[in-house]
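This document starts with one chain, in the form predicted alone, laid out as structure tokens.
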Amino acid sequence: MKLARLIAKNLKRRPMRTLLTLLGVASAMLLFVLVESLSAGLDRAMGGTEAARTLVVYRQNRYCPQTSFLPESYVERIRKIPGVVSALPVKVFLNNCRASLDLVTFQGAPAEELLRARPVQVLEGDAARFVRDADAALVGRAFAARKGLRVGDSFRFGNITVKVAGIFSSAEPVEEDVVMTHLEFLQRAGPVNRLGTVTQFEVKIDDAARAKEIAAAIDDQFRTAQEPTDTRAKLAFLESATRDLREILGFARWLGIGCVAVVLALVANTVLMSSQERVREFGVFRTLGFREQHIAFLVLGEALILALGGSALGLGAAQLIVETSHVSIGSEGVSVGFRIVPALALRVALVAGAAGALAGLYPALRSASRPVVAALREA
């Protein structure tokens, strides 16, 4: 306790040098907790409960959902499959099928079989309502804090105009983000204005291990047809179409790297300027009894302290900035939140610790190896 209140004294010596290195510490693990948070984001819309027995059936040789173009009639001769339990038609519109920080999804699908096929909840509004009226929506709860929406709302993007019947929660993350309409009111909107056709298909099939043989037994079906399919499990499905952000998340954890390397740079600075300061006095604790290790300790704490109360700092904006303002980013209709969960906490403290340490090895080990005359004598 007599080490920690010498630690704690030495950095009130000079405030503004601890509190300038702090700042930068917290600023350079703020970058690196947003990047990491996007990973656990992308974690957590790969890990939806029915990714495993559902399967995507989209146009073949199509990247993105605006290009795609599937007669709504291939729903029934989908049904009749061995091994399919449903097939819900769904027609998707978005604003950019690229990496966007806004990404706008419009999912349309009969009401009452959408309401059956996917486990939502609706947290507020009425359910019935948006199955009677055909200018409803159901929209979920990321979208709507993202938007500020509040059932009753009508939400205008583009010509496209609905209003909130309702919120709801979702088992599967990715829908979370996404405003659910009628199917034959977003295939006559202006933007789309193609009655008959839908974007994909999302098919629940009875047995998991079988998804590979159902997915070829769909594609033989229609191969041949003018609109061939290209049929993949909801899982595959979801990683193509966030390619663009993994390459992104990929460039990102260099900056991430990047960041630990400041706060190593500005820990070790900091560290070594004030041992360099203290040698006199370290070596009056020596003369007064201190060891070689409680003057290495002093030091040493001194970097974790630093370290350690920047990542605090960094972290708690991350998740100031993460639950106010609703971040996300998407890409081909797919919606990724950033996401702090405990296990990041963990990481980031893991990380800080660790730069902490190895930033006050050297000036630790040269401030207890110095010998106690030549300390006394520095100027």
Contents of the next structure:
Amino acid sequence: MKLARLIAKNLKRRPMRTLLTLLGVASAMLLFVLVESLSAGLDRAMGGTEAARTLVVYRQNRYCPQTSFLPESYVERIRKIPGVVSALPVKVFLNNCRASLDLVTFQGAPAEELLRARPVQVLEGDAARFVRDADAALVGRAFAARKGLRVGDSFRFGNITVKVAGIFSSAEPVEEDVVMTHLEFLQRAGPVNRLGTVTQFEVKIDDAARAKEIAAAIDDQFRTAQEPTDTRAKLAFLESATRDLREILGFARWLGIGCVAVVLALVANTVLMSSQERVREFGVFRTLGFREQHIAFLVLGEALILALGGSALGLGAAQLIVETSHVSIGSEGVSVGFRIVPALALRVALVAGAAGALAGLYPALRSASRPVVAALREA
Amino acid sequence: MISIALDGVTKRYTKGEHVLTPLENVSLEIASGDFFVLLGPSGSGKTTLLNLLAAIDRPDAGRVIVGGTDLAKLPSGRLASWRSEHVGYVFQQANLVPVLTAYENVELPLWLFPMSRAERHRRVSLALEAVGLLERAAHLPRQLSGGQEQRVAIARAIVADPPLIVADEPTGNLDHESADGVLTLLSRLNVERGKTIVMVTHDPRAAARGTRRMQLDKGQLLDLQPAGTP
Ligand SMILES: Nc1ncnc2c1ncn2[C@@H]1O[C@H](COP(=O)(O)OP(=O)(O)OP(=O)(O)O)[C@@H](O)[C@H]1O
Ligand SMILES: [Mg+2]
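Having gone through the form predicted alone, I am curious about the other one (the form predicted in complex with the partner chain); can you provide its structure?
Let's see the whole complex now, leading with the same chain.
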């Protein structure tokens, strides 16, 4: 349609104003996208394929891996409980239990069992070498990307040094931000030798519907033991670990809504100005035989281009930031990355389209409905 | 070919208690092929009358019949397309779209017609040629002189081949030479293509081009001597 080309030309009429509006919209939408992508990352973290069939056994009344200690020997008793398919003793070591932008999580478990129990796929490197070498580690691909690690590298953290034997992907997204090591290696690695204790057990069960029942059976086993346990479904475990993050995100979403309001105001302001400058021109168009709808289309089109164009810029910038920084937010050992998925891009387009349409509505109606003669008399 | 009849036309503006009646019970006939010149002091309602003929305004009373169509009976949804088919409007200022080239400005009215690109091109070229500005087709309005701009505006007014051309002081902003060019153009459109022309002017030299002249004053029309008769 030729009118669309006219809209584009009109935007070039005041290039600086158009540019500033686009940049403003882009900045606001960048923020919106980052908030939404963190939310998408959180959803993904919760959405592991195995989450429903996995229980996590933790030390009762402990919430941080640094303070949860359970005897490794519990594993035998857990395995005997009906409904339990497998149990994996896991030692977790991490740098920070609170919300953090640079979470480093080591998880140690008996190497072969670990590979069997977790839905990981070694992308690069060698699983056999991992099993063989005591100080070898398999590194999740998100973590590897964040730290720039490659197979064969050594990675040093505190007084722990591991050799990267492989890089893996996982069907459980949170695990892709984890460094997996041998159990014993990690038990010996801390300042105090913790041989014989683990942080948690990961229990696979045969029937997701019986999760509550089996969890209760496990906790019953150790009710009177020195280290009582607290067993929860993995999903519930993840949810409690990310509770703080969730709350912050809930607040951040208001910011996201504020960003959309900024887009609305920016676009409305620009379009209002540009349509007011062209009152007479619109009168000429109407005299030539253009209809009210044509005028409305010109104004609305301008608003949509500004909103959608600026949002595309913001989305692109967010993508760039997420891809180059690999930043993720960790909380209680659970790492949540920013994810820009097609569904989010679609949502951005819808939100931007709606904001643009809303912003353009009033100027469009006003311009279209002005009597021709009155428009022509305008200076 | 198109003829015009105004029958008891009244147009008034009300501002608070103040009522202004630029046209009061005005009747007028303009034959097809006339070059009709409308004179009158400022504020006498000349533009108001043109706007009624061009169907961008409606009278408070009376009938405006252009080419056999009673404009008052035309539903407002039909008015726009009626305008695009029947009237070419030339303003005092060229009123070109600044971001469009001369060619695109002239092409503008044709966007409203189902027409092949080639046909549009043919018509725009003809219109630009008629006003002697074909070689300026790619220029933007700000790259043209005032007289050239006004000629582009005339090309825009004739490109869709409307039978009626209304011109509101088309030479009001131009120097003598440019004004002569524009007036000659309008005369030729009248003589060679049989366009009915209604032109408002203050300029006696411009008025002399008309085949009929009338004066509007205090809401009333006065017939002046046809040009050329003693
Ligand atoms: N929309 C309007 N609202 C109020 N008054 C108006 C409106 N349009 C025109 N008028 C008044 O009607 C009168 C006639 O206006 P019009 O523009 O037709 O005069 P004109 O003869 O074309 O004058 P000029 O030679 O200065 O162009 C003027 O007094 C003008 O102020
Ligand atoms: Mg006037």
